[in-house]
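This document starts with one chain, in the form predicted on its own, laid out as structure tokens.
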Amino acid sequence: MNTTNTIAPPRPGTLGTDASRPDGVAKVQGGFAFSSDMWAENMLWGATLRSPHPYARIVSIDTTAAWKIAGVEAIITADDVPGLATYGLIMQDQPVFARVGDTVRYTGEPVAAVAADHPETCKRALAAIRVEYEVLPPVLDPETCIDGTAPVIHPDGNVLRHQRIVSGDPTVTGDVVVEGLYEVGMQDQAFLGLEAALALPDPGGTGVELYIATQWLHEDRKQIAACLGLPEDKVRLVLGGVGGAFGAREDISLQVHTCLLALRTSRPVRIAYGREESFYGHVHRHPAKIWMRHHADRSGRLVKVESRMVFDGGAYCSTSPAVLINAITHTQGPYKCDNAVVEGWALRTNNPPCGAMRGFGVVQACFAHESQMDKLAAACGVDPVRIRLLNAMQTGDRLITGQIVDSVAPVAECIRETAAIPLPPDMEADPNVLDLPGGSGRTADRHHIKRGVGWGVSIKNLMYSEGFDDYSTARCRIDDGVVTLKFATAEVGQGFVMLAQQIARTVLGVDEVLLDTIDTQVGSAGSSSASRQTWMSGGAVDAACRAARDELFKMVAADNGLDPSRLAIDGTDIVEVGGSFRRPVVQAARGKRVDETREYHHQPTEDLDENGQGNCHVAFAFVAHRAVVDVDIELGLVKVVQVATAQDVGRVLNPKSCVGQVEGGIAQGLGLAVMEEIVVQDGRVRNPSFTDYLLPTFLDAPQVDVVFVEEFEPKSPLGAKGVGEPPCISVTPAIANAIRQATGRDLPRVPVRPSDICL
């Protein structure tokens, strides 16, 4: 008699299945309430007056004429800030408002704010405020901040951070040496949902409640409360609907202004940016210049890497020091290399402030090291795939910081799986115009088109680094069989609200899981950034659900004279198990109430020393990309035909969600490769609109072929790694390398412009 052992498939909606988003239907049907949809009875509108100069001293501010406009209820300046005059994520260096006698340090810096009965009244009031400026020569070149020729533009100096990494033998040289100077332009996060907030003052001005689209509720509250001069428990934040973030909502923007106006007027106040103001109101990806030199033996095996990185942080600190550390500690990429000399600077200028964006410093480093790997392959006479496999990092290898990579590191498998994905068919002799570079506009000629194939491979750190006390909090309540989760994890579109329900269904065996309001009435969940929420908040939800389940088992066991260790969940029932014995404990959960809160912490990290040595990161993820592009070498137009990728994810928790994250990240990396750039001239943004700041559209989207490399990550509470950031990192150099192969041009800068190709 033959018997077959089968494993039952996981229940729908649990971990490993395609669960549905609880906010999905409302978003598709247009009923989801984004922060820009918020409204309150008796509400006023707020607006911000911004500097037209990148660097100037404020001589005077005259609000007399603005006060005469009917409907104006409040005008506030730096003199009206009751608490700390400055805020910031790492350094509290950015003023709420620029002050008379002090300087504005970038075009768009807030000078005043108004509250009025209508948005048009706000515009008239802002136009009526008279500000006298003494215009000063701006500092625009970060190199002048290194050599000391630039004037000091901030009391804390122009250097935000300078860090060296020296590893192994710095004097060693290789038989083959290649070098290059690379540049990455300033990219915008380009979220669709603009900044908006609604502040509701408590009676008597004793506190305030703020509905806000953000990435980190508790950090916002800390900074807001300090500026308002209020205890943190008097400032309550509720997450408004977030229409994308990608790092731009880590820093506060309109939060303090909205709360100040609400407290001043004792009425609800709403501020909402338009697209142009959004470009001035949030940070962007750091533009960077990176020099690299790679040494290898004759076979192509890496011997040493050298680099000099200069990151333009703009006027204020934001997360620039952390972005720099991510960049320089990823100089070697996902490759073995024993020796290194790296030096990096993050600097203040009078350009727009820069901070977090998806990939967080690693994007810039990866463009340089993957450009170098293609140069090294050519110099050694080997294939671009071969050079990467030869040097591929493995679990247990050492980084140039001295840290051992104890994460699962399937770099070679990612490369091989990507290489195994079939290439797209050759272009037809008479293709559809939409398949040509330029599409139906400046259509390319078929005989001018050349096809190129390029590679990019990357390593990305997960979670926060350098000793940051990183943790997340979650609460699970079971009341008469109904499960409710509460956490402060900012849902920014990544789908954590879906994942949290999957975790609860898996641990507790229920189908319906309710989600409480996401606000500051529970402990911090940290920021929705750094590929950390699946690991950190997922770990907290998992721990809270398990604690609630175990407490419920104790209650049921006590009521029924049972051993709690013999209880289990079977669907919606609690059952007693033992060997083949399985007996339902009838209505065991009825009338029971448990409420458990848990924090999840990761292993501690440490700061780098003066030579850049130290265990500064928690864990790592890896990905490989292969891009196929068609290039019209006469017009300089590019069509990305296919992106093939194999990504290290640990464990797939929701297949559809993972694919969506990969596709979205690839679109952002494609944008940086060939079109997206904030053009800054003389300290002024010249293209603050989606008319002039070009974004990939559906017609620019390539065929995306995805393979997930699943190897359970033992350091992760769910065995999974963050998926959202790695896709946007190495796809940019993969596309650039493909364009290089097609054109034979060096192309040391992204985005690649048509003029770079057809010079």
Second form
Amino acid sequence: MNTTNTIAPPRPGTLGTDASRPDGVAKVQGGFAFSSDMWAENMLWGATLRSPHPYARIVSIDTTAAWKIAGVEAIITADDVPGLATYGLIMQDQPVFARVGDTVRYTGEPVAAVAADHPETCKRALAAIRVEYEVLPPVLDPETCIDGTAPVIHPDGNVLRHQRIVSGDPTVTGDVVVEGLYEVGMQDQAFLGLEAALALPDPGGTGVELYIATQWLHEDRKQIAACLGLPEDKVRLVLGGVGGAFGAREDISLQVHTCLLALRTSRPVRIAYGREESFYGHVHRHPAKIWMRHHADRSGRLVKVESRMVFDGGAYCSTSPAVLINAITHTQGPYKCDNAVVEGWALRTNNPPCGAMRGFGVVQACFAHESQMDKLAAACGVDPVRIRLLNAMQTGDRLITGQIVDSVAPVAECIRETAAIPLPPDMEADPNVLDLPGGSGRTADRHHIKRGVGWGVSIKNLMYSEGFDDYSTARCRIDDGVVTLKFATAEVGQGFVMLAQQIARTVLGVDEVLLDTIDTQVGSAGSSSASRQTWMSGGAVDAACRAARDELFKMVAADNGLDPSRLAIDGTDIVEVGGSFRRPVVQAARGKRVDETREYHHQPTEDLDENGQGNCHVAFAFVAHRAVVDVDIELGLVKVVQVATAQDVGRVLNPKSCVGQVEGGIAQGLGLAVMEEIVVQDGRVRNPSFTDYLLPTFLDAPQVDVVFVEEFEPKSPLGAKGVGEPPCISVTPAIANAIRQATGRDLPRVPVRPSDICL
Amino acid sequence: MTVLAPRTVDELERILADSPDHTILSGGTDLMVEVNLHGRRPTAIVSLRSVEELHAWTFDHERVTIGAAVPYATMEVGELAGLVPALAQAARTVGSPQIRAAGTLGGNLGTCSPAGDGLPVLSALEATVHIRGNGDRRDVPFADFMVGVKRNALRAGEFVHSVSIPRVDGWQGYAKVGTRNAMVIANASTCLVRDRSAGRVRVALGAVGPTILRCPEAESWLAANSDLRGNTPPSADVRAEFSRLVSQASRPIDDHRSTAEYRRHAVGVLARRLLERSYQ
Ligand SMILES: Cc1cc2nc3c(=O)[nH]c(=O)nc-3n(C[C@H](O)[C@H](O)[C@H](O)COP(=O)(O)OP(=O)(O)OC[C@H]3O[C@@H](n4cnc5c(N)ncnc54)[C@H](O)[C@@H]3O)c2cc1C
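Just the form predicted on its own so far, so send over the form predicted in complex with the partner chain.
In what comes next, the whole complex appears, and the chain from above leads the way.
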């Protein structure tokens, strides 16, 4: 960050500073109320009965024995859903409960729910419900959905989406050709704050209020109201304390069940998942198989990219079609390439449903294209950095979809800045055993270790795509000098509550900014996903604050005989630009009332045509990662020593917060590279616990050295790009490439398992 | 549910004699997982928290005796770590600091998981498990204590009082493979003890069989083919053959954590590396 001496440093708490989070102290001290902490007088507990089979017809459900258990207040099944029987973000294909006569399509699919006076009573009631299943052979291999050999397992068919991209000259070939078949395992978002909701019924069952940890209150409300058969204004949602999301809270999980039980019993009902149930309760990152072939000239310049991508969507649609489109439209990576033939499939199987997770399809594509770039570099005899610089995309380049990249695209700068970060020192002669691969297991000595360095660079779209108007709304009130912001933006841990205050302090020149409850009593903010809230809700808050400021200027001008267009904010004062007037904002606003609501819409986008052509994305962000790994070749154990990264962020609005996103994203990408995988066998999750679904610990987390590339993004209302997703995308292939360099192995699959390295 | 908190070993013994169905609670790091995740519903709990005698450890020239309720945190560092280094290393690999502050050897023995990190150390060091109960005392060699996957030789009304570990003139070490650098259940683990005065090694393997496995064939072959008393390491060929024999002694399975093939390979590598370390 360059600052010159002539510009005063920004006021503490405004944009560009390490403003502290309003929820920070409470979270660190344990006082923050997460949604799992919620409680209401006279409350009942809810619980969900789930299918033990990946595919089976429900012959009968008998609740007689369960009803006899004292304390059971409600047992509901598909017959008790008054409205739409199904829900879904894109296609409403997922039943609230699987119905008798119909099938369950994945292990863990809800069949019934109970409400009772105690969680133990709920458990007993669930155990007492008799469900007779006719077990059917499950569809587990997505390829069988393409070749048509699989039975059709849903009335909407087994193909969730099929899309081609044909660009330039599909017949052209390059002098150098490299190809590979890559595989990405199923990753879990593994947020720490488990799913939890509390529903409070209105008297007479005319409506319901739901406290819920979610990513998008208004979309939830739409789907819930439809299933409850209530008008949307009778369903009020309030954001419960959210302990992380990463995509896993985009879909409906316990929302409808909780509301149905509350309406049925006329009592508050709370459902809270445990960790195991959470693995069944939300969608995961798509496992994918990706074939890619790259053509280049002898110097390594890309001529054509070909790919076939197969994404296993699991039993229900969720966001699979959008994930697939993200994947195939990012096939080329952050590189210029004129010719492409790409085919993508998202398919329905009896595996666990998959949907949104940080990176949203680009993670899978990036693992493949960055593995390919290293292969290409080797085939052309050039260095992995050089080949990436040679092909680096620039602003104005045309993507394989025909879309022109009109975002700032400092790809080469990201690569150069990353390369300029010093490599870590060589391992000490007598290293601390905890720092070696194997860590506290003391498996290795220094001479067992080989070091490798690997690169990954990525492009990621920001905001929703394909014609979606995912606008955001914000309201700014000034009441007797007190500024209050209201929005429905889900604070999932990313720190939007802090950013909103920073914006208001900057625009309005006040230090105190109150935040109203985050709920549906204001317009939609869109989802806290797709790296979009800083841009979208930041844009809405900025617009609302500017509108409020202009209203205030009008009032102050009228009071003081000034021209409102000559008023400005200077620090915490309102000043007349000629110097004739200066008064603290708080004082000038005393006794005044301003109330402004604004929506922010991004530029419209379009659908893809049958050849995958169209301006489907809003904007793009770029990042480079360089990973240094130590590998115990004989045992296949890995320690990621350092990740160096330079990220295109447009503008840093809060340095500490940006670093937090980068470090967290890198840990998550590292998880996918070497340990995080939901192991699914015969349609069943084998490791639904943190004992066996391994997340990186502090000993696994690398040293992170980060540089922010600040090139103001003119398309963005604050000049900033979203920073949430890029950190976790190219770090995975960077680590894989580093392990390949150390071991000489092909390693076509992540997570890389110890046995992949050493057997 | 009743919770009893006896203060003396006698009191504990009486409670268990009267009500052998009472569940012993030591650090609770296994028991609470059973309760919270696997639906176990104990009706009565006997806590070891206040039984001071079980929280003590002592040593003399012959052996180190560790009370069943001594937590891993105590074994990891300090004097006890110096006396039984392999146990300190095993203790350091257990869970997180929170788990090590609570978890105990008595609990590890009570659970008797093949992946329990304390157990290969007790096996390789040929520890004795001191059992009390029903007015009786029994000393059971570790080899006879663990009888199967999560099965031990304790009878109704009995509890583990302590373990005593013979002091060895030589070298001892523990190593464990997991897919994460800390806080991970062993995919395979190995404890190796090189007893200089006896001229022998003893090798015990964890997580590669239904019980902790010793490797008698590898142990005697190595004793016959190298000088385990001195400071000259065995040749590379000898080390490789030893490694192979250790792998051969394992009886691993495939599961969602790892494969039998990898586990078999890993214990061989670990045994060889520990042997090499014993000469450094
Ligand atoms: C997050 C986590 C990580 C873990 N990581 C590891 C690991 O890396 N390695 C590892 O080995 N283990 C691990 N464990 C398991 C556990 O910590 C150990 O097995 C520990 O030794 C159990 O000791 P405890 O005192 O907590 O036992 P408790 O849970 O109190 O008891 C366990 C069982 O033993 C019985 N018991 C306890 N004391 C006695 C006694 N004196 N006599 C007879 N029976 C008794 C109890 O009744 C119970 O059945 C982990 C557990 C958790 C929760």
